[in-house]
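A lone chain, given as structure tokens: the form predicted on its own.
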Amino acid sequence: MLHILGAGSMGLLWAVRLQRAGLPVRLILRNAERLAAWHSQAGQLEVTDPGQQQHISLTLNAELPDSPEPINFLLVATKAYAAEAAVLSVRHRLSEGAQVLLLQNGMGSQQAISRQLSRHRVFYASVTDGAWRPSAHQLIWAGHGQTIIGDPRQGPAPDWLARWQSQGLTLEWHADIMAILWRKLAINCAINPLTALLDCPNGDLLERAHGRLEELSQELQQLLSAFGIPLSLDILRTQLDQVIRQTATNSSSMRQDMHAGRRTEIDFMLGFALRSADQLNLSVPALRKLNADLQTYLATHGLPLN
């Protein structure tokens, strides 16, 4: 049995992907109220995949964190700020050989969970799929992205990875997952906050925020270099433009959170980048201004602060 902690858009998307691949899946919901709401719809989820012109309906089983069944594999799909507490709520259920896969945006939550689960093998993933929920029991798979998985301790690929791949899941293993996450962090630090501030889809940034993208790219490349991630400014800028164009119609996760009145993951994107720069006394004025502008925007609009 594969347990999925977090039933937001990403958790549900992974539940769908795994169950359709023939793997047993169970959601872990936060509290009895959410479980009752899920059961009120008989666990039914309507999934639309516009790119593949598909619409399916399937049933997903769910339980609470205090269910007595041991957990042998835990996939954590909560928001970054909720991940550590969510994992601690089920840590007592992890079997001795349990393995954990983390799907969080940004960085910081992964390291915190690894410290809490030092006896278990914890994997990190970089996920670029796009998904959103029109309602609690509807899921739109807005964009097929890339999933890269790795071991921060640089251990070998696990046995389950090859099995999942053979069952149709498109996954890639990378020996240096931290380098992958750093590069994704750089992209997220530019796209997410700017789309939130400008309240625009990703594709509008090339025209509306060209100057700020240039400044941010320079500082982010310097930050990556300082932490031993080899990536030239030209390549970073090219990759950033490619992501913006490939996701032109997407609404970033941070913009979606702000529209829904939810807490954003700014502290695990810009916040982590700024704390990392502070460690090396690295000057990053454009990143600091972007963070300050976003915090002001949140406060002015009465949105949750980080």
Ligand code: KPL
Given for the second form:
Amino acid sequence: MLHILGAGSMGLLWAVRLQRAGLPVRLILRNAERLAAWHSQAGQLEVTDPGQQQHISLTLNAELPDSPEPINFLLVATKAYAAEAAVLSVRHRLSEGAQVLLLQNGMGSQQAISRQLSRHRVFYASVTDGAWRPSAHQLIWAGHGQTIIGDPRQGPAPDWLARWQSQGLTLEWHADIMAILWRKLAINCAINPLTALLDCPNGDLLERAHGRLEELSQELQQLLSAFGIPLSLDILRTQLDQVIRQTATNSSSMRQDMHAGRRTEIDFMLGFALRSADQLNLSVPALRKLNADLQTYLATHGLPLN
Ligand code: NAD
Ligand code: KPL
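The form predicted in complex with ketopantoate, contrasted with the form predicted on its own above:
So here's everything in the complex, that chain up top.
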């Protein structure tokens, strides 16, 4: 049995993908109220995949964090700021050899969970799918992306990976997942806060924030290099432009969170980058200003701060 902690967009997307591949899944919902609401709809989820012109309906089982059954595999699909507390709410249920897969964006929550679960194998993933929920029982798989999984301790790929791949799941293994996460962090640190501040889709940044993207790229490249992640400034700039062009009409996750009045994951993007720069006494004025501008914006708009 695979347990999925957090039944939001990503948790439900993974539940659908795993269950359709023939794997048994159970959602772990936060509290009795949410479980009752889930049961009131008989656990039904309507899934729309516009790209594939598919619409399916399926039933997903759910339970509470204090359910008695041991957990052998835990997939954590909460936002980064909720992940550690969520994992602690079920830690007592993890079996001796339980394995954990973390899907959070940004960095910082993964390391915190690894520290809490030092006796378990904890894998990190970088996910570029796009999914959202018009309601608690509807899921739109808006964009098929890439899922890269790895072991931060650089151990071998687990047995389940090849099994899941052979059952039709599109997943990649990478021996250096930290490098993948750092590179994604760099992209997110540049795109997300700027689109939130300028309140624009990703594609507008090429015209509206060209100079700021340049400055940020230079500092991010220096930061990554200081942490041993090889990435030249040219390649970072090219990748940044590519992501901006490929996701030109997207509203970044941070802009979406702000529009919905939700807490953002800024602390796990810019916050993590700034704390990392501080550790090495690295000067990153453009990143610092961006963070300050964003905090001011959040405060003046009455939005949740971190
Ligand atoms: P979401 O807000 O839709 O879902 C998070 C879910 O976790 C919510 O249902 C919330 O109630 C639940 N939760 C929070 N605390 C919990 C607890 N203690 N116990 C049980 N459940 C708890 O968020 P999301 O969009 O699914 O994002 C999850 C992560 O995946 C984020 O880090 C996000 O950046 C990343 N991600 C999302 C997408 C996307 O398209 N949605 C794409 C790539 C990466
Ligand atoms: O990951 C993203 C996000 O919005 O969080 C990008 C790559 C910026 C795409 O929107």
